[in-house]
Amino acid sequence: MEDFTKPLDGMNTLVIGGGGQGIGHAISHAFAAAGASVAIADIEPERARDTADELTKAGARAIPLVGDVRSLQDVDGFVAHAAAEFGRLDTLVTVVGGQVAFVPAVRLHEMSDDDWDLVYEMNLRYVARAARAAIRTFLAQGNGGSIVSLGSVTGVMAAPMQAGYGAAKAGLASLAKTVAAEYAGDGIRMNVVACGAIATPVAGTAQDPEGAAKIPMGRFGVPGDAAAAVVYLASPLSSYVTGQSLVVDGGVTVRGPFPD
């Protein structure tokens, strides 16, 4: 019987984008609370170190890793360093993503090729690279593994003013299905948490009552909502789940339309 109190007990996790104060930070803390050792990869050294220190002070094992997801060498290094430090890697979580944090929100005809490429890079290309590195590690270890990526409801519905982001997140959902089909026999799973509007420092939605009123549950999500879903999909509790997109949106995609 699985341990529902610490479903990740004894497992080792790499969280790419696990620093900061938003979803990644919440995931790092949730994984530690669930019993995992956590490698926190972030582009900002201070964010990676601070989050690792927080987890260590709480009694978990945590290490900071610094690099840029746009660098193949850095992405491969994240996986290699986490596996070497812990002796084994069990789960990979990819959090880095978004559009408005990197490029303007505009209609498709106003979007430049450079901006499109950057959004693709930050939401899909690096995830494929990280998944590839993790899969190689899982296969070498011979004990399977789990990959969970942060997606978006824009990947399953229209994404006005964020065409590049929506297209990349749709590609992410397809990537998870393909990984699931190719590696299920090796005990390797990949799933996506498709988030709706989550109130984070970057999103800045928490104080928007008009937007919250458009959500069936009447509130924006909080980082912990996404983190709980990621823990479930990374853990043995979801051992028979792969290639799926778990929607965490307060009911928006059930009712629609998604608020701008």
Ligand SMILES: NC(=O)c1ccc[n+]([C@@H]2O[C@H](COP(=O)([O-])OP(=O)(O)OC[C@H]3O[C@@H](n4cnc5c(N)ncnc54)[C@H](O)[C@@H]3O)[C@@H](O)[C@H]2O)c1
The other form holds:
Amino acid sequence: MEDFTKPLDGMNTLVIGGGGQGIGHAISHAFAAAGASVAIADIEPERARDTADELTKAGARAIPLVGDVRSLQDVDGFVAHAAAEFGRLDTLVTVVGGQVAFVPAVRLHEMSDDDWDLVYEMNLRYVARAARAAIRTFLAQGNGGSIVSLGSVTGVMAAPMQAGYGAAKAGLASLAKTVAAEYAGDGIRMNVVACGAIATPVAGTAQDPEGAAKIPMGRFGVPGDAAAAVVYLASPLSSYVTGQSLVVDGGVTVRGPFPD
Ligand SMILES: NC(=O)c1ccc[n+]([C@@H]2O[C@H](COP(=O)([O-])OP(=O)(O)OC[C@H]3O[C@@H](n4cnc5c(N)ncnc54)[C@H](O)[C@@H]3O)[C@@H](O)[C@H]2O)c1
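Switch from the form predicted on its own, shown above, to the form predicted in complex with the ligand and output its structure.
Entire complex below, previous chain first.
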């Protein structure tokens, strides 16, 4: 019988982007509450440190790691440090990503090659690097592992004004399927949480009643909605689930254009 109260009890986790102001922060806290030790990797030293301090004060084991996902050395270092500090690594979560924080929202014909490369690197390329490093560690440990990546409904539907972002997030879903197929026999799983509009400081959606009214559930998501899905996919509760994208969007992608 799985532990439904502390589904990550005794597990060691690396959350890349775990110092974030929205989803990353919520995931770090949710993992600690679910019983995990958490390594919080972020490019902003204060964010990583402050979040680790909060978790430690709440009674969890947590360490900050500082680096840039654009650096192969830093990404490999995140995985190596987390595994060394905790003695083993069970779960990798990749949170870093987005569009508005990195490149302007424009139609494809206005998009530069540099912006395409940047948004691809921040949403897909580093995830493949981090997954590779984690898989090498999981294989060496010999006891499986779980990878969960933050995706987006822009990878499921069309993504107007966000072509590079949507293509990268769609690539993430493909990466999860391939990892699932290649490593199922090794007990290694990879899944995606594909978020709709989640109200965070970066997304700036909190005060937009017109936007909320377009969502079937009538509200934007909160970071905890995403975090709960990530905890489930990281934990043994989902031990028979791999290569999937779990859409967390208040019903946006299932509603057609016609009134109810
Ligand atoms: N907020 C939404 O509405 C929404 C919708 C769909 C998908 N998502 C996805 O959710 C994820 C989290 O988004 P968020 O806006 O809540 O982010 P967040 O606030 O959780 O922050 C992410 C963290 O990444 C860190 N970071 C940024 N660049 C970095 C780098 N180069 N190296 C290391 N760390 C870096 C930031 O400092 C920040 O702490 C993203 O992958 C995003 O695409 C969000």
